[in-house]
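Presented as structure tokens, the chain that follows is alone, the form predicted on its own.
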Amino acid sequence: MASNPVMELEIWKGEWGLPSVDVHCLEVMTYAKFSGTPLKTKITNNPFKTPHGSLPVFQHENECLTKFGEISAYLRKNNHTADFELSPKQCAEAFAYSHLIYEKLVPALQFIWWIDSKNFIEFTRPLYAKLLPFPLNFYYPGQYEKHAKQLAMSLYPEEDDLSVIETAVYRQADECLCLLATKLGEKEFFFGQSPSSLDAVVFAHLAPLLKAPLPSAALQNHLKACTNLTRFVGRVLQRYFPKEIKDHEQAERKITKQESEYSDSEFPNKLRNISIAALISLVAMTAYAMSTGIIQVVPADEGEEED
């Protein structure tokens, strides 16, 4: 591989005001922007052309990292970390949480994206296929949707009703979400004044889950209801990624505004059309009251007396 002095990094575009959809590629860029590394992102929205089928993909010289443990140990390497002003106590604990999240939360949220049918249906299925080239976007959804189902499982091996599946990884996920709020508290973030990896490594996974707008809402209904957390979501959004916001908002608007002005040049259309309506109507009825009796028509010399 040619040596690029660049670090590069390939992504799923964004959606809902987020820099991507995927909990990857949040992980990655979310980290860079908290260690002030020098990233370069590329929406590719192409997992076949990677080298393992997967992203996000980081690259800079001669490495090529698809994991983000990988990259963010290359980053700090290269002097380029969110934790530095963390005690060991407290590097400790960021791992611990980390951990939490995907153990507990991960599985509620590969089954609200890819098992839960009404979800996938209507929302998630329909996202890949307009984010994916043809034909991958009738491949990757199917692949997506067996990987999820194979970790719910393996983690369930003796039981094969995914309703109960599902009442078991939800439970879990509520208590992340409670002891993560619990973590939190009143402070910015999770540390204290300054993000961290732990930092990153939450929104990533909260940013989708709150942002999206899913049919089957249960688990985002409950982050919702927990207002610190979804404070620090907007927070990290704000400060961070405030051109995906402007973005996001202005796409809004302007959706908004051609809505209007369509049906602004509708109205005459519709006024017409309502007119003529129920002038038909009228017509249909006056023939049907003839037609039954309801309403007879005499001749005018019939109705004269004769003199």
Given for the second form:
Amino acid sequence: MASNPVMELEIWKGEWGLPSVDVHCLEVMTYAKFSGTPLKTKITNNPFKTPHGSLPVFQHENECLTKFGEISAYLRKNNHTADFELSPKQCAEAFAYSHLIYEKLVPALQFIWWIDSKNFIEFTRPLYAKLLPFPLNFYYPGQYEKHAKQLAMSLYPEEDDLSVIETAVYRQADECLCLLATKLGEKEFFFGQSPSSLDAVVFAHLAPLLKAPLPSAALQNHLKACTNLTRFVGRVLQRYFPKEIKDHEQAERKITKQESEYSDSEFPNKLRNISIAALISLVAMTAYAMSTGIIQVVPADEGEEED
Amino acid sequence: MPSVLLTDSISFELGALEPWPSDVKLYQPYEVEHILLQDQANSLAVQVFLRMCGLEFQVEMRSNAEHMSPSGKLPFIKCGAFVVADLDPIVSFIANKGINLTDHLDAAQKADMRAYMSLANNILGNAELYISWCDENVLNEVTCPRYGSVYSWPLNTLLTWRKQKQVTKKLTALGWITKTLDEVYEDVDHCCNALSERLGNHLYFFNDRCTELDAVVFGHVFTLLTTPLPDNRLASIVRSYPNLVEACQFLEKAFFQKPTANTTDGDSDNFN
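Mind sharing the form predicted together with the partner chain? What's above is the form predicted on its own.
What follows is the whole complex; the chain from before opens it.
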């Protein structure tokens, strides 16, 4: 592998004002922003050539890493850390809370994204079909769905009914969101005024849940009810990803403008089209009437008599 | 048949009306020749939690405890008409009877406690599973003989193979299967470091009073220190955090004073 002097990260594309739709990509990107790492992101939407079949992939010099833990440890070794202001006890708390999220929230996110049938059919599969190139869009969504189901089954081995697992998983996720809201309180970030690795992890897991237009949105509504967490996500987006918000707003404005233009453009032509249609129908009806003899044009001299 | 997870909530409401019976039994696999790392850690955690709450119970050892458990998790307690498995449901069940150890904690401390419990269960619990079932040495020398010891041939081979498949599937889903043994040891070290930082030079994690977190950490630390494995790296990692060892010894003296055959391995001074 060629040595790459610049830190590069291959990611999934972003939607809904987020820099990426994928939790793991968001973790790395947010941590890089918090720690001031000069990270170059490359939107590939293609997990085919990656070491483990998933994104993100971090490359620097001869290193090729895929997990957030490995990448943050590597960045820390290269003097890029977001936790320099934390005491050892706070570092321990950050580590513990990250694992709280991995244990209680991640199964629910997997469920919402891949197992809930309404969300999968109306939201997730079309999203990944749009992002992935042909023919990978037939393979990867099925694979991710299979992994999610395996996670749910292995956590609850004695349960066969997915709806029961769903209840248990959502209950744990609700509890986790309440604990995070309690921990954050009214502070700007979890450990004071400046963000840490825990803020990166929390943001990465909450932002897609908050911003995605999910058809089946029970957990999303619970998150929206935790107003301090919602404000936290908005704050991180505004301060560290302002470009993505601006791009998203511009794109939304363009779409609404196009829709209204399309409906406006009919109006000048509408009248013209109606009058032309009326004229044509009048001419056609007159010609028919004359041809069948309903209307007779009697010339000055005697014309033919009709039967 | 109603599911275990849903009937938990119903049973807790019904169970709240009854006082703690005198004939509560805790079921686990055989201590000396059958039980494995993670089950022992969980069982000790539940036992010390019940003792912390001052609740009486008896330990019953069964070869098929795992299959008797309603959710497949060990240990489980039989309390009157209710059967509750795993520490978290047991804690909720007992809390519904008005007994809990976290009254002295404020909301932020409760959140911290739950986070550290997740940490301990996630890392130490999964590390114990990994080492028992994915490390060839330990699998062949310790796990297979122990797990199959209560069955005759060929059942012992088949059931051990089936359990290994199940555990491997779980670790794959959680992303642990791709880790090397060194990475697992590193994670255990990191986890013990975090717990040690939180504990500081106290004997309990919060306000000098015992909580579920103390029970969970005791279960894992005691198991890792006293279980002989082919490679003793786990024990030496834990031993390098003297405050965790001291807290564990303190809890053992406080709650397991009478060395009976039923509770610990009887090796109360086996912290060498």
